[in-house]
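For reference, the chain that follows is the form predicted alone, supplied as C-alpha cells.
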Amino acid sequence: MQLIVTAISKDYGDIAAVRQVSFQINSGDIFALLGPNGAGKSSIIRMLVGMTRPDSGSILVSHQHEHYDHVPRRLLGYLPEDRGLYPDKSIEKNLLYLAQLHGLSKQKALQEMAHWLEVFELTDRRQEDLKQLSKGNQQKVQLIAAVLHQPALVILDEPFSGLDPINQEKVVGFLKALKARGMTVILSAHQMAMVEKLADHMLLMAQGKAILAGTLADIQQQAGPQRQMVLSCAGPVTAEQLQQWLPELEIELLNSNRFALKLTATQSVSGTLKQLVNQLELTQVEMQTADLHQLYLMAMAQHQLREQA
C-alpha cells in the first residue's frame, strides 16, 4: 500500500479547507496527521476515504500492482470522528456485525475479535452491551472494529479520544502491532506525546495548509527549533546576573543555582559557555532538543506571523 497525494485542494463555498497539500506515505508507515482543529486535518480524510474528491491536485493509492484514486472500502479500516457503534448490542455482537459486513467469515472474524479482547482486557465483558461500558472501553471497542478485517490501510482519528494515561500507552502497542502486521497507519491526533513516539512520518497543518513535514529530525530541521542549554553552577546566581552576562539570550532561572538558555541557530555553545566560565563555577551542562509539542507550539506562532505579516 502506497499513497501519493499531489497538491491537493477543497474549498467549501468561500471556505478553503485544503490548500495545496502534498504528502506520501509508504507501506507500513505511522503517519500523522497534526494541526489545530480547523486545520484541514478531517477534509483530507474524507478525500483519501472517496467521500469527497479534490477540487484540483490528485490522489494515487496503489496496493498490489492496483491503482485507485481514493482508498477502496475492502482495504480501508477507518475510526471516524463521529463514533458509530450500536448501545443496545454486545460487545462480540457489534464487532461480528462489522466483520461480517467487511467480508469476514464468522469463524475468522471470532478468531481476530479474540485476540484483540485479550490485548484491550475486554474479553470477559464481550458479552456486555455497548451502553454498559464506560467511554475508554467504547472507544477500545471502535479501535477493534476498524482493524478487524485486517485491513491494508488504517486511518484513525482521534484514537487516544477518552482514555486515561495506562489505556493511552495501550493505543501505542496497539498501533504499534499494527506496523508489525505491515499495515499502514494514519492517524490524527492530539496528544503529541505518543505521536513522537510512533510517528514515522508527519504532517503539520494549519489553516488548509502544510507547514512542516517529514520525520520527527526532518521537521526539527525545517523548524530550526532554539537548542536549550540547562546550566548548573556551584553557588547561587540572579536572573538579572545573567541577563547581564548575556543580554541576547532568553534565560530562564529553574531554581537558585540552575538555569536554562535558548540558542537561536545562529549562537555558539562554546562561545556562550566562554562567556559565563569567567563569571561562574559550572557543575553541569546539559543540552536539550525541542520535542514534538514545542515543535507544533513553534511552528503554529511562526505560521501566524507570516499570515499577519
Second form
Amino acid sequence: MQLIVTAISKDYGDIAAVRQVSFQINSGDIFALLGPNGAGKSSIIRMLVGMTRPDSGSILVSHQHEHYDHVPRRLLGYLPEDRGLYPDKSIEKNLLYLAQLHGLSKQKALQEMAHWLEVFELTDRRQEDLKQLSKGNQQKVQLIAAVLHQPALVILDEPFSGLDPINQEKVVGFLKALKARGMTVILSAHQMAMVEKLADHMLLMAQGKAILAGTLADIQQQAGPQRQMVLSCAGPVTAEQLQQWLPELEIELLNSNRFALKLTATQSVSGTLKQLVNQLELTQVEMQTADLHQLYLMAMAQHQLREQA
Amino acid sequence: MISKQSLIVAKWEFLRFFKWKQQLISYLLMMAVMAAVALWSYFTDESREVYRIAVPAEFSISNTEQFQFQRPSIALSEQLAQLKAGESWHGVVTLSTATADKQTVVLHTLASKKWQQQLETELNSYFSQQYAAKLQLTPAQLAELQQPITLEFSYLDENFKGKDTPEKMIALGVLILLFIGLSTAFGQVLLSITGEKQQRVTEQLYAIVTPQQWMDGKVLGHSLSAMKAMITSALVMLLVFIVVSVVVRDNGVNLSWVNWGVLAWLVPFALLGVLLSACFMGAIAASIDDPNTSGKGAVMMITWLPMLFTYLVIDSPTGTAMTVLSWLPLTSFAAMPVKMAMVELPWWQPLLSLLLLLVAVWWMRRLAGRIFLRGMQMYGKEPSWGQIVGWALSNKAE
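Go ahead and give the structure of the form predicted together with its partner chain, now that the form predicted alone is out.
After this comes the whole thing, all chains and molecules, with the earlier chain placed first.
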C-alpha cells in the first residue's frame, strides 16, 4: 500500500489544524508523525482514516492497482487517540467482536488472537474482563484489536502512551513484527527513542505545519550537522577557563574534568583540539551526533523563533 | 438491505443487556410472588368460614351458610366481654334508637374484617323484609321494588364493538406493552450509545463499520430487546390471568375473548414502532456528548407521546383524532392496533398505515446515521438543535 498526501489542510472553525502538509509513505514502511500536542498529528490521521475530509489538498491511497481518497476500512487497522473497549466484557469477547466486524471467521479470529495474546503474555487472562486489567495491558489488547484482521495499513495514534519502558520495548517488537508481515505502519508518538529505533520515515510537525521530513539521516541533515565532542582531561577544569580558551563555542561542563562542546558546521574538530592541547592534558575524546530527541527539541525551538519573527 | 456487520452489532447489543441468569431469576421471583399472592388469598379466604353473630332476641333473621345468628340471654356487657376475650362470638349486633323514627344497627367486633361487608348485606336484606312486612308488601312487590333498572347501550356504528369490553382491555394491553417496550429501548439506547462514547469505543468502531451500519445494528439490537420485553410481559400478563382464573376464581381458562387477529397485526406495528422510536432515540443519544450534563436525553421521552395521545382518544375509536393518529406514521404504531381492537376495519387500512410507517422508519434510520457521523466529527462539542435539524434535512449519508 502506498500513500501520497499532497498539500492537505484542515480547519476546525477558526483553528487551522493542518496547513499544507505533504508526505509519501511506501509499502511496508514504518512512518512516524512527530510533534507536540496540538501539532495536527491526530487531524492528519483522522483524514487518512476518512473520518474527516481535507478542506484542500489530496490523499491518494494505492493498493493492488486500486486507488482511494482515504484508507478503505477493510485494509485498515486503527488505534485511535481516544480509545477504549467494553470494560465489562472479557478480552476474548472484545477481540472476537471486533474481529468478526472486520469479517474474520470465529476460527480465524481465535487463531490470530492466540498468537498475539502469546506475544503480549496475556494468554492466561483471556477470559478476564477488561476492567480487571492494568492500563498497560488494556493498551495491549487495543493494539491486538487493531491488527487481528491482518490489515495492509495499521495506523496507531500514540501507541506508547501509558506504557512502562518494558512494555514500550514490547510494542517496538510488535511493530517490527507487523513490518515483517508486510504491513505498512503509521504511528504518532512523543517517545523519540522508540521512534528512532523503528521509523523508516518521519514527519515532524508543529502548529499544523510540517517542519522536517524524511529518514533520520535526512532530518539530521536538514537540521544542520549537529555534532558534539565530549572530552575528558587529567586535571580539573572550570567553565570560565573553557569559555576563555574557546569563546566561540557552546560549552557544557559535565563534571570537574569532563565537558561537552557543540560544534557548528564551520567549526572543525582538529582546530578545536589544537586550541585545547596547549591548555589541558586530554585523556579521552568522543564524537557524538544529535539524536532524534535533540533534533526534535532543536527543530521546535527554531520553529518557535521563526513564528515569533 | 441490512449488512452482516449490522447484524453482528445487533447481536452484540441484544446480548449485552441480556443476562440469562438475571432474567431467569426475575421470572422465578415473579412467579414466586404470584404463587404467594394466590396462596395468601386461598388461606385467608374469609368466605369459607362460619361466623357466629349475637343478635337481639327480637331479631328473626335466619342463619345462612356463612353466618349463625344467636340470641344470648346474657347482658350486653357480658356479651362484649366474651367477644373481647375471643370466646363465643365473632360479632355482636345491637340496636340503638338515635331519633324517634330512625334506628341504627351497631356491629361490635374486635377489628375490621372482609366478612363484615357480607354481614352488612345480610342485615340490609333482613331489614328490607321487615320494612316490607310493616308496609304490608308482598314478597313479589318487594322483589320488584328492589329490582335495579337495566340500561342497555345501542350503538348505531355497526363497526364499533362497545366500551369496557374485552376489546378495550386488549387495546389498553397493547398500549401498556408498547410502553414497556419503549421504556426498555429508551434505557438501553441511551446507555449503549452514550456509554460507548464515554468508553471511547466509537472512533475504533468507525474504522471498522460505517456510521449507518453501526446505527442500524444498535437500533435493531435494542428493538429486539424491546420486543423481548413486550413478549415476556405479555406472557406474564397471560400467566397472571390464568392463575387468577384457575386458582383464585376457581374457573377454567377461557381465552375466547382474545382477538388473535389484532394480536397478529400488533406484532409488525409494534416492531416498526419500536424501530422508529429506537432510531429517534439513537439520533438524540448520538448527539449527546456527556449524558450527565446534557439536557437532550429528556427529548427521547417524546416517543411515549403516541401512546398517551392514543389513550386520550381511546373511547372514540371512530373519531377524527383516532383516525389521524392511526394514519400518521409517527403515531400509527400505537393508534392503529388500538383502533383495530375496537372497530372492524377493512384490511387495506392497517396495511397502508404499516407501509407509511415503514417509510418513516427508513427515513429515521438514515437521519440517525447522519447525526451519529456528524456528532462524532465534532469531537467533544455537542451539536445545537439548529445543527441537528440541518443534518436531518440534508441528504448526505456519510
